[in-house]
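Here we start with a single chain on its own, the form predicted alone, put down as C-alpha cells.
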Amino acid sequence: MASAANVNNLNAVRETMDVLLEISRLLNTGLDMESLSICVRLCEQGINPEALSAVIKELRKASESLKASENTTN
C-alpha cells in the first residue's frame, strides 16, 4: 500500500508535468506528454536541456526532410 508521502510525490509530480506540458503547448514545442516526459528524464540524468532541443530539431528536420522525398517518389 503506498504511503500519504509517496501520493503526494507522485501528485506533485503529475501537477508538475502537467505544468511543463501546458508551458510546452504555449511555446509550440510539438511535444506530447511522453516525449516531454523523455526530455525531462533525460535533463534530469545531465544531459544538456540545449543540446537535446538542437538534437530533437535536426531529427525533425530530417524526418520532414525524409518525407518530402518520399512524397516526390510516389
Given for the second form:
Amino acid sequence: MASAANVNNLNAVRETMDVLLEISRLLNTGLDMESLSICVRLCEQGINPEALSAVIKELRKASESLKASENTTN
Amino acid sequence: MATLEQKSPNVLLQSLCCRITGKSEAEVAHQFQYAVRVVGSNYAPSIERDEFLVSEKIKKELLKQRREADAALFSELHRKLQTQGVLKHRWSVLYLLLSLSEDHLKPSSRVGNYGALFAHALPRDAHSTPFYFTRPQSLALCYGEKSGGLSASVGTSGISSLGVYTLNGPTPTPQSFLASQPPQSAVEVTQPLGSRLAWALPVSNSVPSAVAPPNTRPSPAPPAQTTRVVNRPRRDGDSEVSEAALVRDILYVFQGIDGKYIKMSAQENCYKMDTKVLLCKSKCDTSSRLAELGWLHNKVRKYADARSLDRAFGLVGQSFCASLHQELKEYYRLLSVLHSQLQVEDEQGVTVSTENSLTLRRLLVWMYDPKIRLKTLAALVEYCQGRKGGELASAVHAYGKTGDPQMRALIQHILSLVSHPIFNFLYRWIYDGELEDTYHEFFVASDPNVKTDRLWHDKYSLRKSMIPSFITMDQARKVLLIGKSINFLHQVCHNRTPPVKIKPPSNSADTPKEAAELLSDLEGTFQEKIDSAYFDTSKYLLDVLNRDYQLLDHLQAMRRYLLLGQGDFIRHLMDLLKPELVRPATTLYQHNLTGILETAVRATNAQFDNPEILKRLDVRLLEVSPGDTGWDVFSLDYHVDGPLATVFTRECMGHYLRVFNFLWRAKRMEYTLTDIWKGQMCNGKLLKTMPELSGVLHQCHILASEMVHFIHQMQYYITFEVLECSWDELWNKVQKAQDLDHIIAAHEVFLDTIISRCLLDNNTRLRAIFDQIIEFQNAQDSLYRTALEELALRLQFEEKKQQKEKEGQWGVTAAQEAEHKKRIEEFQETIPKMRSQFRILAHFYQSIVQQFLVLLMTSPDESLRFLSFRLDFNEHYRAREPRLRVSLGATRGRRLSNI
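Same protein, different condition: the form predicted alone was shown, now please give the form predicted together with its partner chain.
Below is the whole assembly, all chains and molecules, this chain first.
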C-alpha cells in the first residue's frame, strides 16, 4: 500500500513538474528541468520568489559576463 | 526529485548556482554567498500572495504579446496544476516563472536577428536610453537581453524600426499594411510637418501594437508609453501632453496607481498634476477632477484591505468589507472596460479615435455616477472608522436616510449585507437561546462569571451601543428577554423540550436577501416575529413555572405563613411557642422550635396544605445579642431554590423576614394586651376589697385601653389596608403577567409597598411603643403580684383570727396586730410609688405615640395620614400637641389647594 501511495505521489509530482516545465517554456524563463525543480523546491520551502528570481538573474549575468570575458580572452 | 526533497535551502541554492553558471561548487562560492544573502535578506516582502493575481498577470502578459493561444494553454496548465495539489506555494512558483520571463521574452521572440538589430539600433540608441533608465536592471543584464531591450525600444521609437521588421522579422508581415498605415495615421492626427521625425511621431504614440505583427510584437505597453512620454517633448518641442496619454494616465490613477503626470502628493493628500508637465488649464482641471476618483478609491480600498484581515473586526465588519469589495469589483469592471476600449483604440490606430476614442470629457461624463458612488462609499468608510458590530450597522443605516434613490439603494444593499450577521445572531438567540458572538458585536451581552442562580438577573444585559438604529429599544429588550427565557428554561428549569409553537420559521435570514427583505419591513414582519417569539416563549416559561414549579402556590404560601395570613395556624403556633420564647434567646434550640412548628401545622388547617409547601417551612433563629429573649430572635423561614429563587431572591427573602418580624411583634403585642386585659378582669373583683388600690388600678385600665385602641387600629390598618390591598394588586398583576420580569417586578413592588406602609423604614417609634407595652405588662404584673400577695396575707390573717376566735382565744395578739398593721402601712406606702411609676409609663407612652403621630402626619403616603387620623380619633393627642394641629391644617390646606 505504502509503495503504491508512493508511486502515486511520485507520479503526481512528475506530472506537476511537467506542467511547470511547460509553463516555464511558455514564459521563456530559460530554466531547464533541473534548475526548475530546484527552484520549485526552494519556493515550496517558502523562499521569497522575488528574491530568488533576482538571484537567478544575477547568476545569469555573472555567468554571461564570465563567458564574455572568456570569449574576449580567447 | 524525491531524494532532494529534504535538502535545506542552502544546499538547493548551491546546486542552483552550479547549475546556472555551469561551474563546480568551489568556483561558485562567491555567487553562492551572494545568493544566500539576497534570499536571506528576504527583500521586497510586499508582493501579492495571491495565486489568482499572479496567474492573471501572466495571462495578461501573454495577451500583451498577442499570444492568445499560449494564454489559453497557460490557463489550461494552470488549472491542471491546481487540481494536482502537490505544490503548496503555487503562487510563489508562478511568480518566480513570471519574473524570470520578463527578461527573456524579448530576446527569445527574435533570436535570430541580434546582429542586424544591433547594427540598426545603435545609431538610435540615444532615443532609447530613457527606457533603460526606467528599467535599470535590464541594462545590467547580458548582451542578448540588452539587444532584446534595444529592439523593443527601437521598435517603438522610430520609423526605421519598421524597416527592421520587414527586413528581418521572422514572420513575414504584409508590406502594404505596414507601408500604408503609418503615413495615413500621421496625416490624420497631427499637422504634417513634412519631416520624417514628425510623421514618425504619431506612430510611436499609439500605433506600436497595431503595426507589429500579432505574434512577434514584443513591446508591452509600458515601454511604449515611456518612450512616448520622453520622446514627445524632445522631438517636436511641444510641451503639451497628448490627451490619449492623459487618459491612459488617469485610468491608472483610477486604480490608485501613480501615473506619469498625475501623482499622489503626500503632503496635500490628493492627486496632483506633475508641475513639470505643461498642460492647458481646462485639461488640467478636468484631469484633477477625474483624479479625485483615485483618491476616493484609495480611501475605500485602504479601509477594506486593512479591515478584511483583521479577525477581531468581527462578522459584521467582515461583511461590510465584503460589500465594499463588491462595490470595488464593480468599479474595477468598469475600469477594465475602459482599458479594453483604450486597447482597441491602440489597435485600430488613431484614425477612428476622433469619433469614439476616450477623451477626458467622455471620461468625466462616464465616471460621473461611479464617482458619486465612490464618494458615498468613502464618506461611509470615514464615518464607520472605529466602529464595529451593531454600531457599524447603525452607522450604515444612518447613511440610508437620503433622498437620492440610487444612493439609498446602494446603502440598502450594503446594509442588507452588514445586517445579515446581526439577524443571524438574533435568530440564533431568540429561537435557540444561543449566543455565538465571539467578537462582541451583538447587542446582547453575556457575563460568563454569573452562576445559574443569578442567571435571570445578572447574566445577560443589553449593549446599548451595539443596538442597530433600525431596531428599537423596545424590540431589543424583548429580544433580550426571549433569549434569556430560553436560557432560563434550559439551565435553571432543566426543561429542554422546545415549546411546541416556537419553531423558527424555516431558514429565516439565511441569505442577505432575506435580511434585506426584513429590513424593508421592520415595523411589520420583523416586529411580528419578535412579538410572537416573545409571547410564545414567555408564556411557555410561565406555564412551566406554574405547572412544574407551582410558582403561584408558593407565592400564596408566602402570604399565608410569612405574612401571617393563615390565622389559626399563627395563633396556635404563638400559643405553643409562648413558654419557649419568654426564655433567654441563648437557651433556645432550633430543633425544639421545629418540633413545635410541626405540632402547630398538624393541629391546624395548615395540615391540608401541599406537602411540597410545608416541607419548605422552617424555623429560623436570628443572631442573638445579649439580653434578647426568644421573642426577639424567633422567625419563620421559607426555603426557596431553583427557578423559585429567581422570583424570591435573597433580597426578597430578607424583606420577607423583616416584614415577618414586624408582624410577629405586632401580633405579640395583641397577645400581650389580651393577657393584660384578662389580668385586669380577673383581679379586678379580687382587689375590690382593697380600696386603696382603686386609684392605681384605674390608671392601669386607662393606659391599657389606650394601648388596646392603638394596637387594634394598627392591626386593622396592617391587615386590611396594607397586606390585603397590596396582595390583591400583586395577584392581579401576576395573573396578567406576560413574562417573568413582570412577575418579579410586581413582587418587588408588593414587598416595597408593604415595607414602606408598615413603617419599617423608620420603625424605631413603633418599636418603642411596643417596648412600652411590654414594660407596662411587666409593671402591671408586678403590681398584681404584690397586691395579690398582700391580699392573700390579709385573708390568711383574717382566717387565723376567725379560727382563733372559734377556738375561744383572742383573735390576735397585740404583737400580731402590730405586725399586721405595719405590713399594711408598708404596702400602702408602696402604692404612691406604683402610681408614679404608671404615670411615668403613661407619660412616656403618650409622648411616643405623639411623636409617632407627628411622623405619620408628615408622611407623604396618604394611607398613613388616614391612619394617624384613625389613631387619634377623639383628637386627644391633637389637643396636646400643637404640631399635630398645624400639620393637619396644613395638609388640609394643601389638599384644598390641590383641588
